[in-house]
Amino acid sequence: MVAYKSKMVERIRLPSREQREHNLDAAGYNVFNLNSEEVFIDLLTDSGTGAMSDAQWAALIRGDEAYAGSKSFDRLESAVRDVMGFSHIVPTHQGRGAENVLYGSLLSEGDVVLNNTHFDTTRAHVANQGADPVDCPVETAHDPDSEDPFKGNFSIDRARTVVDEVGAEHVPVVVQTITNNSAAGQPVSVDNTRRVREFADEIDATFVIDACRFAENAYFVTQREDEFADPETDIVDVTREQLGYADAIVMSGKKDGLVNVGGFVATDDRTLFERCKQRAILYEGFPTYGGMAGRDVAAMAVGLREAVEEAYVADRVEQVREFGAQLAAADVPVYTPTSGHAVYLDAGEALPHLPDEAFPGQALVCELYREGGVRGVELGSFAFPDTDRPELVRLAVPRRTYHREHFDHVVETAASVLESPEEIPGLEITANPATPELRHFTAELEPLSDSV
């Protein structure tokens, strides 16, 4: 059932194929370098790209722009307490600002951080503190065909192995990302979160939840975890229980905060709160605005409450599921089950003639743009060098933005691209940034002439 209707529209235009060819070459075969007007359907990310509700737009107008003691902050603090259960928050300009504040307060040179799977900015912030980010996914996470309902879970066995190798004293932080974006957006069970909490207590580590997509994860829990299968189970109840096992959460409001900018750290630990607050003053701004305009703080307060409404989140997840089903029906290799925010294509299966070092995921991303003006993002060997991950292409769905005809175009584009997959060339990097964890944002490539 559709949970909303459109009240505003924007014209979009598909550039000619000749223009798309030129744009791709000028961008160095990296779609991050494309201008938005050169893109027809933009599935690069769901982070800050969605449409806000009329209630959020009204909140923008009522936003309090006071430097200190803003009423907008009071509304955000109240929303975080009611929806997520935490009493202290430190607002930031977006999720990576929150990562800087929290991990800069918790980590030192030589530390090891365990995560079900680090995403790109998380990995970079851990490394920036001189710490070592180590992934602990469950075995099914790298199997695109497994129907395990919680492929995003944290592997306690893998984590114990790492602790045995490096010593518990070198593992001060354990992180669980919900949903697990780098593992195809797969959800995490509440039972797994409980067990990670127990593990963190065993090794005396701070347990952090990256809660960017907490509402989508809670919805999957109500659909897939027996303990929460009662139809009367409320999304907020699941959210508060799952997040309540953490010592702190890091949040990008640009995901399940349903806004275009903003984030925060939340905790009940007064000591940690004070440390984060002081660091935030240095990097983000005064603790009651955190790098955001007061109107954006107010809009996020509304968005957090809307994100846990059953009608909204069910519609959100169902739209992504149907998109994935359309692609699969067109014989496009899709990672299953589909996630709550994106459909992940299996580029390794789609382009078997290309080895990982020829970046099959990035090659597929480029062909989707060349063929139909569709922008996705590679999350494989190009984005995550020196890690063992499948070659995936993420087609992230902005919230409350696209409709059936848009997805029809994407499906037609992907099917057309894969009619002759062996003709798609691999790529090589020609310009590489100094930070390997973030190279996919700015690196430039060119086609390999001998890859086909």
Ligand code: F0G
Contents of the next structure:
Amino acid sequence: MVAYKSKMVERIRLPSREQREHNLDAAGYNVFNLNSEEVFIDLLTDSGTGAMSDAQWAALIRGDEAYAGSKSFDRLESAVRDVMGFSHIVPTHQGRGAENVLYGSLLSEGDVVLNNTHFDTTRAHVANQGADPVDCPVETAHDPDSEDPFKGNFSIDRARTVVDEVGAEHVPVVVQTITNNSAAGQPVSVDNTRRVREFADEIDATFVIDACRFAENAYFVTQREDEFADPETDIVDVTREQLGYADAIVMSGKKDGLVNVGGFVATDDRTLFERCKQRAILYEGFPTYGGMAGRDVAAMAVGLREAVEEAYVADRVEQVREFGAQLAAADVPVYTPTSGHAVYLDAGEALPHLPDEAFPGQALVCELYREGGVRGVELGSFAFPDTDRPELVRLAVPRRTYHREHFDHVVETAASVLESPEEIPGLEITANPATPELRHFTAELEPLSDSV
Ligand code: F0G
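So that was the form predicted on its own. Now I'd like the form predicted together with the ligand, please.
Next comes the full complex, and the chain you just saw is listed first.
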């Protein structure tokens, strides 16, 4: 059921086909190089791209810009306490700032970190501390067709194998990312979180939850986990129970904080809090603003409360589900079940004539832009070299931003691109100024003339 009407609008334009062809070429077949004005429907990310509510805009105006002891910080602190259940928070400029603060406080050279799947920035921050990030997804995570309701879960079996190999003393931190963004945004059950808590206790590790999409995850729990199936179950109760198993959380407010910028670490552990606070002063700012303007802190305090309103989160997740169902009905291969923040297309299935080395996902991303000015992102061989993942394209849905007509256009675009899939050429990298892990942000490519 729709939960919003528009109060402010932003003009968008579909460039002509000729312009799109030109833009794609000028961008080196990498849509990160496109200007937003060149994009009609922008599904590159759901991070910081959503629309704020009138209550958030009102909070912005009332933001307290005091360097120390800002009222806006008090509001954020009480929102985090009420919604997420933690009493100490360290604000940061965004999620990766929180990762730097927390992992920099917890890790040392030679440590191993276990995570259901490390998101790119998490992996980079763990590695930056000289530690080794190891993924422990469940078997079904990379099966685009499995109907397992919690494909985002953390595999305790895999984790145990790693601990047996390296020794528990080398694994000081276990992380659960909810929802599991790098495994097609799949949700994590509360039961799995409970078992990871027990496992962390067993090996005497700190248990961290990456809570970026905690509200979407909680909604899935109410829909799919028997224990929480009672229609009276409140999203906030699920959230508090699930996050309550963790020793600390890292949060990007750009997702379920419903803001354009911001993040934080939260914990009930006073010692860890003090450590994080000191590191935050070095990298982020004084602990009552932490790299954000006071007004941004104020908007996030309101956003966190809105994120757990049933009407909001049901509207959000159901919109994404419907978008996925529309694509599937148009014979576009999609990863199922659909996540809470994005629809993932299975480019390997859509373009079977292209081997992984010809980047089928990136080829599909380019065609979606060429055909309809739609920007998605490749999450396959181009973004993750040398890993055995499905060739996915993520169409991320900004929160409270697009409507049915926008999705109709994307579905028509994808269906039209896939009318003659065999005509879509593969790509090769022609310039890569970055390391292999970060190449998808800046590398340039060209169509392979002999791939079709
Ligand atoms: N953790 C997860 C699971 C994320 O998805 C992200 C960001 C971060 C941490 C880092 O947060 O961007 O605020 O610094 N994900 C965005 C995305 C960029 O497009 O999925 P950040």
